[in-house]
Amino acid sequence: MTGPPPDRPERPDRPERVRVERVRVTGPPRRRTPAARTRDIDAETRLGEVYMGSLLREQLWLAVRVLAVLAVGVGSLPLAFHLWPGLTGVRLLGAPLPWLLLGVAVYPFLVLLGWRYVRRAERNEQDFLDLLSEVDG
């Protein structure tokens, strides 16, 4: 029996669909991780804990620095407007200066800060892999 199932009528105006196997397209691996040292990390040995601890400490220190820059950069603006009330009366391009700084200028600053954070975090991870490669090789 090669026809359509009994619950579906045959449609001569429509060709029969051919099932095509899907193929996953991937790129080449970017970099191989050193197997000997990653085994230490995966097995949670003392040496693996030291390696992971160093990476986590560096990433935490990076996050603390970025948050400090954010707190000083954005947090100081309301303080400046409080300490120097004359700044609140300044108008630039027809809008009050506090609105421009807190409502507009903050966002490019946040994007720049996030971009720098991601770049530095990726560099920390690459340095970590390089360290594992040096120790392994």
Contents of the next structure:
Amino acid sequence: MTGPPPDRPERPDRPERVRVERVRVTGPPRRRTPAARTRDIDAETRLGEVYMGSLLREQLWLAVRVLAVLAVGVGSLPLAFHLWPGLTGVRLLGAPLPWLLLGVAVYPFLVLLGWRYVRRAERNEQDFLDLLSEVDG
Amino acid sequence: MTSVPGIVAVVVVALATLAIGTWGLRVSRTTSDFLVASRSVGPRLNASAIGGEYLSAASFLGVAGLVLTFGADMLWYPIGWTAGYLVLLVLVAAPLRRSGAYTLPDFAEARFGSRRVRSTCSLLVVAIGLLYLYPQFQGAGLTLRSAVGAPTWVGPVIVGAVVLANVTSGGMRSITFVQAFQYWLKLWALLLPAAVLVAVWFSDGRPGAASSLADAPGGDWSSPLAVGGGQGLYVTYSLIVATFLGTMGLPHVVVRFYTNPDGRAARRTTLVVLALLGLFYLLPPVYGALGRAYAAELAAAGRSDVLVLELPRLMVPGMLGDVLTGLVTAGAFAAFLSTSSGLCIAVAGVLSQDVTGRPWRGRRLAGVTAFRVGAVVAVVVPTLMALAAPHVGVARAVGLAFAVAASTFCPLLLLGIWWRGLTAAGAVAGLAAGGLGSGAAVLLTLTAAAPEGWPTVLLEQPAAWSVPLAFATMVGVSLATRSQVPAHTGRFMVRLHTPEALDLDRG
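Given the form predicted alone, corresponding form predicted together with the partner chain:
Okay, now the whole complex, with that chain kicking things off.
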């Protein structure tokens, strides 16, 4: 048998369809540059140390700031009540101040601090990711 | 019969725990499920589980009792237990997850590559675990005596049996479901009765509103400081140090972080935990304040730990009071079960890796058997302690466990994660200094009556001096042994702090 393959019968009355191949157009592999930067960290070069150092400093500094707010906002309360015992008798909305502060207000404050920390910490990490995957000009 | 609701509550909670555990067991199939729930637990479920595990008898019963007896300065306990998670979040959560360590000894070995640091940590995990478990068992005895009239030894035995059954048969995955269920059970078991009791208090004409909260005759009930001027200030700050810094060193808290998929999820989980804990801790002070008006005789009789259990019946007679009593009993029982299970898993895990799994006279136990033997030890020893040791108050005993954790694992984690210069020798020296210092103080508090005045105060709340001591020792000895910084420290720092999305060599 020399005929055409049965699944593609020729139709002489119609021009044959030209198959358009999809051509992949790409630039040079983009992986090279980021790989070079992560390689600096992997090889623990001076530059890699700088990258890592900046991330560590940024995250630690953020943590220290949050803890400082915690120390001032919550940690200073015992000292304040020690120095001004009169505060114990102060009433706000019909309830004594210590109970409002220690029993209620502290918890939203802690959650708010935590929420702000998580947002900032994730942004720091995103910055680090951007830095390492930036294509050099 | 006053004991019926209590018995029903205990039986229902025990059966529900076993049932959910069994159901979770069918869901978990692989070894990875068993150990770390395949590291695929979402933030909300994981946070509920952490909350369920963390809210122990000390939170459910102890805080209200302490507030009734001592007043507003006891509010620092729940504040510290919550703020401890904030400190954990900002300094430890993501790096600890990224370290890939399952337990604290695993972390120590990965960071220092030293068996000696690992053994020291294992010893401390077991010590802290037992110190935390024994008040749970003691509280179980109190609860069952109050709710059912059973002898004090019945509670520890029942809790021990259910925990053993769940822990030895189930794995991390089934425990995750059990503990998430128990958080919500505990919350509602405290919230619903509190709502009813506050309504009753209003309809009674708000007895004690003026006197009990502020200007009562010993007017310092509302003072947020312990009594005694400078000593009171020291005690309060020492408690703050112990609870803020101790949370990260509790064995059952650390294990939970490994079940998160990555460091980012670990942070988000911790944030949800903060919210869940804050919600829960609004409630115990309500019981303490109402107890001041309705159940002052409990404090006088030294039985303030059962305040939460007895208050509904004291305020609401009849059927409704019985139902509410059943609810709080169920919540209390869930508190013992969940915390004890979590601690038991953590302690048994460490024991099976470092004690029962080690070769003994040429033979060694297989993995699962070693874990089960470890679990039996982790349950039997604190049960015996609960039966034999003096009653020191649930929240106080837990407070001591926090002091030891803050003096040992807190410096180890903080310096290990953020300072390249920490050496194995420095870690061991610091763990020894903090552990011995706070441990000696704990032993003296539990066994003997120390002399009056400052020595007692310093021993009862050791954290304010033992934590700086441990930090100073670690830093000092590390600087002296600077040449011995492990060679892989740089690589380990990369693993701890870089986002998982980056393709890096993490050692």
